[in-house]
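Here we start with a single chain on its own, the form predicted on its own, put down as structure tokens.
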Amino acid sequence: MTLQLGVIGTGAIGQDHIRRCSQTLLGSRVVAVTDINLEQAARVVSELGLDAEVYADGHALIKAAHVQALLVTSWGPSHEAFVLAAIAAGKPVFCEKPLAVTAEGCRRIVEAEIAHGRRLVQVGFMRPYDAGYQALKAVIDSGRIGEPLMLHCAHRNPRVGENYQTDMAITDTLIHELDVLRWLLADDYVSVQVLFPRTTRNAHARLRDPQIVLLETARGTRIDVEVFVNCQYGYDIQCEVVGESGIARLPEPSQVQLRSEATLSTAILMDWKDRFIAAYDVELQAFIDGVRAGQVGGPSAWDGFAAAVAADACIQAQQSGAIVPVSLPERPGFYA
């Protein structure tokens, strides 16, 4: 059975997982797009050269008899919609992050699915599928290095736009690390502080970069995650982890080593999307697979709550200042 899906949203990841769906992966085939500019999805069928219908918005999609499962890569404030209208029209939903832009958006979704009874939501957070978090993860659960005592991570971007502000730091940025890091430790965060360091000549005014977020586990494991946005040299995400009898560090992306000129040297990468390509295409196979399988996996709905609970925490430390506890509710039996 080929999976004919539906698209909300055709910006920059919108045409990218319509590409991927079209000419990458395998079990799957776009039969319907749309976006708030609909001349923008009409072009984005015609240069993709897809045989797929154009719908006037994303609810008359989602109703459309022939699509069975949804992609929605919409502006973030439209997911918990369409999310809640793929629920009600029991169809499967892969969203990019933000599940919603508030934790209570969240657990809308989380209920709606659990009344509905079935996995039907998978949140698009991509590293789970990265093969260096794979293998890193692999290293932790064989016990290798021990208990994990300690993680200092950093996320660098080498600039941002005017439109980025400091909050972003956390909702367009950390988001990756409070998803990835909870899925590599197995735990759940307990506390959260926001410290701010002297900020960079080239952070514009509305914003204060960098940051550094420190987390605290229920099981008692520190992290520290530095967050800066405007590194100038590359793009670069580190992840070190201290464990009782050793320490095990995420693989770099794999380049070429040059010896040229009298240098020894490594290219870093410049752009997100090259850094973590594989990893998308690994993500939405997965997706597509489950439906077709009938079971969804992958990160939940339970999860998109979690980070945006933790992520709301972040939010208020970086205005307060102080230490401020995460408060997640227990897991529902359902997503066990």
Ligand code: NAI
The other form holds:
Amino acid sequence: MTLQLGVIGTGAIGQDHIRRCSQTLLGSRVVAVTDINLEQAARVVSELGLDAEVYADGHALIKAAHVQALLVTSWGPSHEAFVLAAIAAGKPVFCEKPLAVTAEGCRRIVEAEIAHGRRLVQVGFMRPYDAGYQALKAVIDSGRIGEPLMLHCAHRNPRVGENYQTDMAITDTLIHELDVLRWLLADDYVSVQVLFPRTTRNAHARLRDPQIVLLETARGTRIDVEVFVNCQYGYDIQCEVVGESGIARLPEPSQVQLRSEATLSTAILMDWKDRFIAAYDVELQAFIDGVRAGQVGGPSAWDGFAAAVAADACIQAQQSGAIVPVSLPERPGFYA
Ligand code: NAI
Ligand code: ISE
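Structure of the form predicted together with the named molecule (previous: the form predicted on its own):
After this comes the whole thing, all chains and molecules, with the earlier chain placed first.
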């Protein structure tokens, strides 16, 4: 059976996911799309040569009988309502990060999914599907560097648009680290703090950039994450794990090393689309395969909630400058 997908949001990542489901991955077909920009949705259908209907809004698309599963790739603040509607319709849903923009919103999704009785939600946290992060986790889990004591991480984007505000460094950008580092360490956060170094002249007037986020886990591992979204030079993701007897680093994406004009150089990628291209393919193929097999897996609504609880604490910490506790409730057995 070919899985019939409906896509809500035909912006940057929506178009990317539609393209990969239609041209790269196996087992699915995009049969319905929508966007508040209906012209754009129609253009995407025509440019990609899809045999898909354009719906006036996301809720009508979710209800459409021939739509068997959803991809929610619209703006973050719209995710919660669409995911809740998908659960109410009993349809599996892949939702881009963030699952919802607040922990409260994520909790409502968790409760709705538990009430439904089986998993329907996969969150678009793609880093656990990245081969580099998987290799790093394998080293940590093997015990070769002993217990992880400290992590030094960086999440750098070349630049962001005028609509990117100071809190989005947390809800839109750091949220990836909040998820992947929990997964990497199999640990949860207990406190956070946010520091603001001198702001770059390349940030617009309302954005404080860069930021340093300090996280402490339940086992006492200390993590610093530099979030710098106007670094100019590239899209650069770094993660170094300092263990008791060694250090493990996230591998650089494979790029040709060039010796030319008396210089040894390696290109740095400029775009998240290229940096995690394989991981996006693998996460979505996993969703398609999971739905077809009747078993949605991967990053769960609980993972989306856990990241959002830490993100909420980071937003408070941005405002207060204080160390803010993170209190994650006990994980329900449903998500064991
Ligand atoms: P975008 O701004 O390019 O596209 C978002 C689209 O959603 C726009 O076309 C907009 O008109 C549409 N939209 C907004 N509200 C809507 C609604 N109520 N109903 C239907 N359409 C609506 O943004 P982008 O970069 O594609 O991001 C979309 C989501 O994907 C965000 O949540 C973002 O955080 C996430 N994302 C995830 C990435 C990842 O690495 N996993 C990378 C980039 C984005
Ligand atoms: C964007 O939405 C993403 O998810 C990218 O992976 C991240 O690097 C960027 O900062 C976000 O704005």
